[in-house]
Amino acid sequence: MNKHACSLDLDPFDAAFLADPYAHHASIRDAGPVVWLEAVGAYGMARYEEVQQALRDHATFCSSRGVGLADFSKETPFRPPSLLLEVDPPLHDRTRSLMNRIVSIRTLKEFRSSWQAKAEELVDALVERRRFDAVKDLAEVFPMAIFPDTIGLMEEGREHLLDYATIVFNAFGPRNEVFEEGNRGKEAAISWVTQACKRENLKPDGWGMQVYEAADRGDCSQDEAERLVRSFLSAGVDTTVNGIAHLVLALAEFPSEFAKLRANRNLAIKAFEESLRWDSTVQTFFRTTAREVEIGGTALPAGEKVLLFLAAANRDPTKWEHPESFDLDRNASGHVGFGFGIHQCLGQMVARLEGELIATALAERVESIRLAGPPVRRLNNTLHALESLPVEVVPTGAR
């Protein structure tokens, strides 16, 4: 450990920490721009300035040695590394460029009307019930109603997508009790995803087949195409599920902000953006120092793991005023809920559109939202996930 870094006696992957990470973030930020986390043998950064700087400087804080605790230069990854998340330029530039052509703004515009219709149909049915689980009945249902078809996945076994995302994000942390418990009974999900990513099992015209067609043109190899399709599946569902769930939680806990949204539906995308800052689905990611670097007066040696607390950065009071509040008057631009820099989330535009459509549908049909029971968390080494969110809504115009 570098003698200039403050050592903190806390484990960011302990069950108590994962259940309520925001209770601990201030102590990490207050300890300094960079700290030493004895429990995991890695450095940590939780202030906005340093986290954003590390995400932006991909040459110094590299991703190719893994964005989890495991160092790919010293141990074998549990699965072939992601060709988007766990590679550096120039390979990253080639694969990201290929995927950006498939997941484009133009393409999403073509989907908007059909996705909107599904969002409205789903919210209509839930509003009629008045009481529902915003996770099981809304946040999980909507992405699963549109995402698998967009990729062109085979029909049978799609429910494995949720389990697979849990496994992947758990694997970025240590092999702790949370990892073991979260992965128990989910072995079939890995097998299903392996088959679902193969060319012969993808439907024509979906994003998955478009990746293989790019391989036919020589933009990537057939093996790379299979791994790129897998990248869709690992990050395209669970993160959006929890993003939508946190949006509903925010609207229920801050009724004055929901009133603003109801008065101005154009705030829908802003509401989703602020919810991502307020309660970030992806809490942390690791980087590895590719060279010696000085951060806030502390020299970090080359080859060291650095844990970036994205959610802590998104509530840094030096960046955001009253950061613990969900505030639609706030400019949340610059939050790192989707990461930052070249490795920024590929599916961010998809998630934003889904969040906007759900927020709009709720604002048009619901007068008020309240919690009908305590939110239940699902522990994960990387995600701040909701297992259940019971809510009760009053339909617009109801007495």
Contents of the next structure:
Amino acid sequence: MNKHACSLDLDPFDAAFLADPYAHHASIRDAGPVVWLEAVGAYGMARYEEVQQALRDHATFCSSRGVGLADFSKETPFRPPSLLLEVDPPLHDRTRSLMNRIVSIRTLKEFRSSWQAKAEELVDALVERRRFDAVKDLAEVFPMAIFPDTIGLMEEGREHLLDYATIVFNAFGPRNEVFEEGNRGKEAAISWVTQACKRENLKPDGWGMQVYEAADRGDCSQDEAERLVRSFLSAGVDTTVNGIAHLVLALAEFPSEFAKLRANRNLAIKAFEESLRWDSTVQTFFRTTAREVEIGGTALPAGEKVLLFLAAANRDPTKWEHPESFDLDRNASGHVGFGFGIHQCLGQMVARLEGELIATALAERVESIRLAGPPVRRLNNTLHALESLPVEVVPTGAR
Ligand code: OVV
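Can you switch from the form predicted on its own and show the form predicted together with 3-methylbenzoic acid (OVV) instead?
Once more the chain from above appears, this time first in line as the rest of the complex follows.
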């Protein structure tokens, strides 16, 4: 159990890797169950089995030392740690249960019809134009049209949410050029979010105020409530924006699958799930080893950062057949695009509902979608993100 992990000299945060991570994943998976990433100074795991095991074993692969490259036991966190993402049990379980009660399936059912109307209205207008940018005109617009209202955010300055997410997700990686560039000129986003999370700036009835009401009942402190509201703002927008963008990209690149969806609208939920497996918006998260642990015969010491390649696990050929294909006949369940285990995405039901509604609205109105120009990527240390996705649609019944 003292084999050395294979050392790889690829940098998973350099521009070439971030621009096309899927071109590089096989070299990490093939190098072994765990590799040493010299450029990062951390271990890495990219196979489904090991990634899923690490996510499951939150006691060994802990989150409280940060889920980015920075080790919170040695470095000052970029911002006060998230009380959900960057904590371990028992604190995690207390905050997560409180948030689970707010983001409930029952609550989401109440939103369904109004969100559906918004999705239909938006897609109607775009179909009329025929050519549009699926990022700027659809993927960014839909979450922004529903999510800030759901939280009960102040109206003024909501556009800062996307800049804020860029900063937060870049900060999980190294302080490279992508990080610096992503922060440039975005200072206002951080101060806006700080203000937006405060009780006096939240509207009554939204999920934000409900966190403070949980604090009033003694479930957490007022300061904790403020930071929990911050989690909604950090994780709730850019993730779904790019999830929807990748859904549209998948439907455009795999016309046979879009035809299946048009023939059976019940596949809308599946289409979104499979699009997340096929292109996972959150590509990676780190964990830190809380004790020495053996991975496939290699001993990892305690206190080491381990980079988990969620997106690579979601295309591991030993787990998925023809993993590069977006395939509505496959069972995508078990993908780790929302993570796995106790930290699995709090907002996953929100994301799924958004994705389902957009997939359905498109399937009802559109006969075909094609790329009208090359997709343009926006580099981020954590997110696989699109800046622009020019598409042309043929309306149902046209031609
Ligand atoms: C999953 C995620 C991403 C970014 C921020 C947070 C969570 C948070 O809890 O603040």
